[in-house]
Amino acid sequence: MGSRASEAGKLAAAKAAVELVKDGMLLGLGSGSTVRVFIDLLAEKVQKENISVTFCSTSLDTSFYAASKGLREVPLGEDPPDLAVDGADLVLPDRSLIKGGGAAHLREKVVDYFSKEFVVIVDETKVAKTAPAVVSVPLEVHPMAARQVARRLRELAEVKDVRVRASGGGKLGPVVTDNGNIVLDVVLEGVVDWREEEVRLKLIPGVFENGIFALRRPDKILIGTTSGTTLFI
């Protein structure tokens, strides 16, 4: 039942986001299962309404999937995306996000932060009603710096654990991102100011990006439920 409710929520949120797409837009397409639902609906809208849109992507997975649906990708150049649509692993009560379960958070942050409008689509299971005491946050790190970054992280009072994300799925060794880096999953406890924490983690040499999205919060958060979609303000 829970899984069916989650899928219904993803569909409801994606349907609401597709309504925001207009002819001629450059879209930033995020990563993850909810975004895949959005891409399916977007491809249907493009064909049915005979509109023209292009997209820039946050991951190779999204690039391949959107291309398989007949959508056209362009590089992220001088013009920012008109609309970025992305998912989230966790929506915090202050509207900050935790992302990076799919290890695409560096590219997601580039596309999402530079977009003219940033919209997040989630099902209601991803929304925290109260601030969790413990949160796991991914960092994308240069392989050369990984051990030193982990050592520095362990010196921070709020850091309770640091682990290299293992690839699994038949491939030995760590997860390697689309950018050729590795992922450290960092358990944080008692964070009060997520903007401050986002900056603190970014300033460690060797860290390219982290999964805290607080410096730019979404313009809209569309939360899908089994009975429809509500806008989280």
Second form
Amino acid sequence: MGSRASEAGKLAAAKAAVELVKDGMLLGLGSGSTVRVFIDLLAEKVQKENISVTFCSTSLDTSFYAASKGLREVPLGEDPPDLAVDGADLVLPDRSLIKGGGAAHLREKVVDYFSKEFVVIVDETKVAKTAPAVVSVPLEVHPMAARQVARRLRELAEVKDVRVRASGGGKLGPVVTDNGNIVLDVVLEGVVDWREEEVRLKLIPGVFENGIFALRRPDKILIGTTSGTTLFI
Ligand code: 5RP
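Let's compare: the form predicted on its own is above, so bring in the form predicted together with ligand 5RP.
Time for the whole complex; same chain goes first.
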């Protein structure tokens, strides 16, 4: 749960995104609290307008939540989703994103990058007006590689800290992703070219994915403001 202002922003952004949904679409559903608001509105729209949509999911959380609202999931097959709608932890001035606050970034990147249209919904607290000097980026890593990956990361000039993401409660030890992997949160300083950094982190053996979304930037970013309006960038 965020502040009341950020909840208003999430709702405004989700409302604008639901307007983009058309009958018959295959949707890509991202993960997180903003996407849950979108799912609520989508389920209402499907009911009210008597339209039919299916969705590919990016996490177990989204699968369970959307199913509880009566939406029908299909596996990601050969057909690309028509429209992916996802949240973000940070929108950078060059329109790159940092994602993975919910440790769903591996499946999110697959669905978002392969979709015909990729739309991001955020409240305005997520948007950086100037490039931040320090940014934390999550990596999804095979458990057997974790210590070697951490060692390699610490050798990179831009890496200031590396931590294994700990489970928030209900389970001892590290977060284990929907894919059975662990998450390393990496603090980066002074990155200028996010595309280059996305590739660089991806090339480390044992790293399945990172939370930098720069190689495919969103087609639309819908920013919900505290007053409930939406800005499009
Ligand atoms: C999950 C994500 C989410 O999209 C991101 O963390 C934003 O979540 P929220 O809408 O709850 O702020 O990347 O891995």
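Given the structure is predicted, the values throughout are model-derived calculations rather than measurements. Under this definition, the rigid core comprises the largest set of C-alpha atoms superposing within 1.5 Å between the forms. Positions refer to the first chain, counted from 1.
By how many angstrom does Gly228 shift at its CA between these two forms when the core is held fixed?
-> Looking at the C-alpha of Gly228 between these two forms, the offset is 3.9 Å.
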